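Form predicted alone, single chain, as structure tokens, below.
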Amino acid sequence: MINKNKSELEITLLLEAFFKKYSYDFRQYSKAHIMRRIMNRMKMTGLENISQMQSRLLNDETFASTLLQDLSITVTEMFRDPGFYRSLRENVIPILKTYPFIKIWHAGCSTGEEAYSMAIIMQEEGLYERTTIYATDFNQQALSQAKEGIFSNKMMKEYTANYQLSGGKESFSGYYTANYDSVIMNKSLKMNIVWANHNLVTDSVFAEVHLILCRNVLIYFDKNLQNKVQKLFLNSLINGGFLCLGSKEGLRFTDLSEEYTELDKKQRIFKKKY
């Protein structure tokens, strides 16, 4: 117990020099998240305690680089749950429609896949040209990585499955241009794409938006600050807008889960009450 609670402490320091040198806040991330992340960096680098990490941490800006990899959440990939996306181009797309111009908040974007989805959509249900997508993360590396589009090959096989089930209706080697082992997206895709940084635990409103997806990035946050992340969405969504959760993410057990219907129970897409 002395032990374990001597770890708590440490990961506490280092979250607090973490934030107090490189402002970056992962002081109410899921405790379990930042131990196993930690844990494995300290394996990695031969370090014998997490006071060690806060030293090296303090004192090597490469290493808080390495680090901020590791505690960020970059898992995604192209049309992710295609049945969610289907559902997308069912239930919202249609709603969408209505509006003269559209505006699409990717919050926690992490490399880009999930942009390039909803961009692919939107040209083909012809809205792209009066689309706004607002592509944003606090990670600049990953930030850059998705500006450039460019992923690897390996990765098609599984992104173009995922595109068919998730009601695609075009090519998707149409979508890109391979060149070895890696390919690029297309320059139409990216037209209307914002890249920016932007810090769901620091950071207040982005824009007013129609639709904001943040699909498994919640799940990393404590209660508090998951509470704290919804105010901020639902004060971004317009009267009407929608919000996407990931798959293990909800609203019915939050502070706010009055002031949204619940559109796709199983796809977490919810729409906010007027």
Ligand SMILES: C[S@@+](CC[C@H](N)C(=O)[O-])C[C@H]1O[C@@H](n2cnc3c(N)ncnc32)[C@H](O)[C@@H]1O
Second form
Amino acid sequence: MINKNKSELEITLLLEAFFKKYSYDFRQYSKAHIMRRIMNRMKMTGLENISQMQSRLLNDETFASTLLQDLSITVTEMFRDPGFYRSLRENVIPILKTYPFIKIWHAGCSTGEEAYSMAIIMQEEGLYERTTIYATDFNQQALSQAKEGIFSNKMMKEYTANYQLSGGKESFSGYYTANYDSVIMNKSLKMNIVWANHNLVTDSVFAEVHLILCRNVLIYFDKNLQNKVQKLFLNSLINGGFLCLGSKEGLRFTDLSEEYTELDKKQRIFKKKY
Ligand SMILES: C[S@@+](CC[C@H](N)C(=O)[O-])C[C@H]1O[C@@H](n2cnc3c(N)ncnc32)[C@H](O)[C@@H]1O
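Next block: the form predicted in complex with the named molecule, after the form predicted alone:
Now the complete complex, all chains and molecules, led by this one.
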């Protein structure tokens, strides 16, 4: 019990140091997530305790960048959860079609697979010309990869299956050019994607949008931080706009559930009330 409290205190101090020195604020991330990732890094670097890690963090920028990657978790896929994208095509796109221009925000876009999936859908629906996709993340390394649009060829079989299950009817290989072990996404998909560094914890609203996708990000935040970020989303959406969360995320325990109707409960798609 004493040891547990000591580690908790050390982690609090470590996160405080991360924020004060590098302005990355993990202080309200889920304790269990932070603890797991920090313990893992401690083993991998042979550090004896969290206090040693704090000293390393303060004195070694490369280590800080490694820790940032650890705490970010950038796992993603194209057409991740195909049922979600199917519902998006069926329930959201027909409404977006009624707008003269469409703004979409992917918050926590990681290496970009989600934004490219959306660009494909908008192209297929004949809407891409009048769409702007803002794809943001606070992890610059992930964003740089996203901008390049180069992915491992090994993943394409799985992504093709995801695409087909999501209701895609074209040949998925038409959206990229393969080059040995990697593929590069078509230039036409990148045309209306704006990649930007944005931190959900410390930055504010930057656009008014019709659709927000923030999937598999809030799961790493504690309840207070989820509430804060949900307020940011509410203020960024037009009335009648859509909010899409990950399969393990929801609004039920936030202060804002009354502000939305559930468009698709299973796929976590919500509509902001007028
Ligand atoms: C698990 S990935 C999710 C990627 C994608 N949305 C998906 O569902 O496949 C989580 C992403 O959230 C980003 N993230 C975590 N905290 C963030 C913050 N405070 N501001 C912006 N992005 C953040 C991470 O860098 C990471 O790229």
